[in-house]
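A single chain, nothing else alongside it, follows as structure tokens in the form predicted alone.
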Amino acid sequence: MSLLTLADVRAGYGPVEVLDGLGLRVDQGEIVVVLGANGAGKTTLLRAISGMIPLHGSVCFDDVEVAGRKPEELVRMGMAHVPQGRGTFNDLTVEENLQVGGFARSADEVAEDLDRWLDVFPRLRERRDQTAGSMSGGEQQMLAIARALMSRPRLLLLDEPSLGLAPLITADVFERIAQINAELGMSVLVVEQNANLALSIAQRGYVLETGSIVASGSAEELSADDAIRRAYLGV
């Protein structure tokens, strides 16, 4: 059953159209990866889905047309977006950042989930009273994901979670994403350049080039495709 369906989506910035009639879907409980080089439109895609920029076309979330809705409305409906560059509040502590993530929920729910995600990301518990800006890039990425999870989303949008991270830290972040998906059945749409790692945790994927989907299939099919292996997997 599809949780998110896009049809003929066009979006961009002013007169510049970045997405050109794009369509894709994310089913309940699956991880879907969108691969693409710099400038392919990956970040624009997530911004359009999450209501950060205007679009033309259809975005259907949980059988409801949501194109044109504001980001805060989509958060309340069950969608959370972790932007490229993490977007943490550098002057706030880890705990304060997490509390901000639960803005749409009750104080009791926020307290309950705060402990839950500090257990999933134990490094954040160690840094609980530390300001976000004083932490490493990997710790900030974990904080950004945990903050998004504080809204109890059904769909998590991740924009280049490996960007700027060391390989071991990247592997740890992706392991946490897979764990959350497996334990909670949370759907995840992740855009990435690290194709090997992203396909290793995904069920399906799409390849985006200059704003259009040029290939799609299971993670196994994309991993075995010679053209994709040469372009994205370094083979």
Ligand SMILES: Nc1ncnc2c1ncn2[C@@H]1O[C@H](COP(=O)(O)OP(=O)(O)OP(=O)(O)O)[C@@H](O)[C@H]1O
Given for the second form:
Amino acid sequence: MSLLTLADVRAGYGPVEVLDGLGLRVDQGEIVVVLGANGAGKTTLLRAISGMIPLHGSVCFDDVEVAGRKPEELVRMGMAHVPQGRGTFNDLTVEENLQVGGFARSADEVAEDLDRWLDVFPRLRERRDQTAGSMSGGEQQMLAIARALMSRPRLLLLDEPSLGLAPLITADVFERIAQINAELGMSVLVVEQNANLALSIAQRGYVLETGSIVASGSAEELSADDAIRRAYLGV
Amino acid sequence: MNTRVRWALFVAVLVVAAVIPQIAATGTVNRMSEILWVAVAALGLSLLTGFNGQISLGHGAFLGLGAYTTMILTVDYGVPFAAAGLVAVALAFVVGVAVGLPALRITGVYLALVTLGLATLFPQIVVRFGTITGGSVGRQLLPRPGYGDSELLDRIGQRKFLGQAGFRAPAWTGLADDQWRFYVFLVIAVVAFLLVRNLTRSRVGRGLVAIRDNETAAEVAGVRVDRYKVVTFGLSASLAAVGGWMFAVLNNQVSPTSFTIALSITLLVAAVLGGAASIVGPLLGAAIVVSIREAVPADSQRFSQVAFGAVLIIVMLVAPGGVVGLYRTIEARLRRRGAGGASNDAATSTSTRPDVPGVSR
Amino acid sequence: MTVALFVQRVFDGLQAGAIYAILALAIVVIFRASGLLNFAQGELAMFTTFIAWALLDSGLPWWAATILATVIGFGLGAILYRLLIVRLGGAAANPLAIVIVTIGLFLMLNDGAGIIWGSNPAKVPRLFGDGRVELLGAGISVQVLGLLGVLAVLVIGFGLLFQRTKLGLALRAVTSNPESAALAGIKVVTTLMIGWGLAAAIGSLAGTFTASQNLSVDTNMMQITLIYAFAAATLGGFDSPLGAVIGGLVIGLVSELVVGYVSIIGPDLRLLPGFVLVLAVLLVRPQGLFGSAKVARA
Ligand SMILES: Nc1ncnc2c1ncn2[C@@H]1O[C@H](COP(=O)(O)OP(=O)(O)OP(=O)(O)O)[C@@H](O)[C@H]1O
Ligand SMILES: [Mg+2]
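Given the form predicted alone, corresponding form predicted together with this ligand:
Okay, now the whole complex, with that chain kicking things off.
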């Protein structure tokens, strides 16, 4: 069953149109990857979905038309967005970051989830009272993901989680995403440039070029495609 | 508007300005003189804020510095007005640089804050040095005790002081005092405006704007950011002091209540309303501000102040470029429509000529 | 120099400083919430003080008038944020534009109050009465002690609000990263409206105390106070409420003592010590004594 469906989505910044009538789908429990080069419009796509920029066209989330709704409403509907560059609250402590992540939830739920994610990410427990700004890039990425999970989302939007991380750390991040997906059945839409790992955990994928989807298929099909291998897998 | 039309308009305005004093009453002429001093000071602010992105809420203090310097030098020491003006300008430049130096490290809102402090401090300094400045009463065309009398001036070999008489029209001109004063102001204003215009269109001017838009990028591009900013602050303060000289010459008196925060804000209103990043903007703004003040009865000035406050807010919300910016937008829109129409029926015409829209910024 | 005179001056300084501290607290709340400075903060306080006075004049007891005016101040601050600052782009706005708009508001409030209530100062009673307490030979007015008490309550209240409540967390999150705050489900505009409202409400208290100290309320009473409050916030650090309060008290003390004991400066140049202090702080330690280094770059 489809959780998120985009149809003919156009969006951009002022007069500049970046997304050019784009459609895609994410099913319940699925990990979907969108591949694209710098400036293809990946970030714009996620910003449009989570209501940070206005859009034309249709975004259906959980069978409700949500185009034009604000981010704070969408969080309450079960959508969480980890922005590019992580978007941690750098002046706040790790614990406070997580509390903000659970802002839309009750205090009891927050306390419960806080413990749970600190168990999953022991590094964060160690640094519980440290400010987010003083942590390493990898730790911040973990924190950003944990913060998004605090809202108990049904759909997690991830913007280039590998950005600026060492390959080993990136692998760790992706492994955890796959794990959480498997355990919770939470859907994930991840946009990436670095396709290797993303395709390894995804079931399906799309290729985005200058604002349009130019190819789609299962992860295996995409990994096997010569053109895609050359463009995004660095082979 | 292309350059030729601009110059024609400039000359036309000058001619009209030159003719009016011949037919208008003294009150009107003095009002026009007032517009000019506000305009010159606002021009200084515009250079600083509009072109260089440094804000000042304290230009009233520089204006006051110029006015007091002029008053004291001419009345007490018999210094000729022109020389007093030069001293005032130099002094303001030095003080402006002194304020501009810390401003290098204090950017944006902090600069607004420090200059606001300066504006508030100025009247207090005046009162503190009351023996020279006349304290809270201020100074008129009356030397302070022991100064300005011919005996002292004779001793130091200077001609008899002319302060008591104020700024009078020389006999050879055959003009009344107010007319003469206005013509002198007009010449000063024209010179100031042309100088600033040429400055902003030069390489230096492009450097100033580059700093305003992105300081780091400007630095990387080889603009000597520190030097530019400090000198701009100094020049801007000097222009305010020129306005102060004109103030003293026009009113023949100065007092601390004339140079409070209110004056600094008035200058800001004139600059912003007219269009801070433009040359004619301050003149237009000054004309509007002085005219509104004039139109409102003296016992209802608070209403014009409220209106000015509203103007500041509305301009920033609706037309941050002020009157000049609004004009440019409309002109550009008309031009685009015109160009669109032309290309429809005449693809072969020369309408694609790059007519550099809005040459000036 | 007698001990009694010194003690007297210290308390005079603290009395003035406590008011600077309260207004500085308002400035810091807004700076923390939105990274902006409101140059109309003092005039807003003056305006709501006039409202309090009008309510008092209409027969309300002073405490009811004060509370009502504070609530109205809250509303004014919130509306101001919603109607003006949001339209300018909120925290992302050009700081110059915010300065100019708040200066416009300064003019409108100042002369608007003059139009509504007249330019002549109106009489106001002392909030804490005329009592005095003897200390080391100096008579300390109950007014000062009451004021310091209110300040302490405010500081503790604010500490708790920011550190212990969900609203405080939201305010800090919005300050730190407005975009992520929205993505976490925080209603950013509403939160900032509350922040600006709180600031205006605190400012309103500063206005009431200034009036009750001067025994009158007039349109220009907050202008010098605003400068001092900015000085206090600069000294303490724009993002530190505690710093603002300490800064306010220090500025009040230093001004009073310098003016009292350094005859070259004297009462005419009352503003100079604070001004010099601020300039020195901005040049040497731009983030203030208690602020975080981040602010310096802002
Ligand atoms: N705030 C903005 N204003 C105007 N144009 C923008 C803005 N943000 C992005 N763009 C433009 O939109 C296009 C797509 O940008 P986007 O950030 O979506 O790309 P991306 O695929 O995420 O790239 P990257 O891999 O570098 O993050 C680019 O051409 C970019 O210049
Ligand atoms: Mg991106």
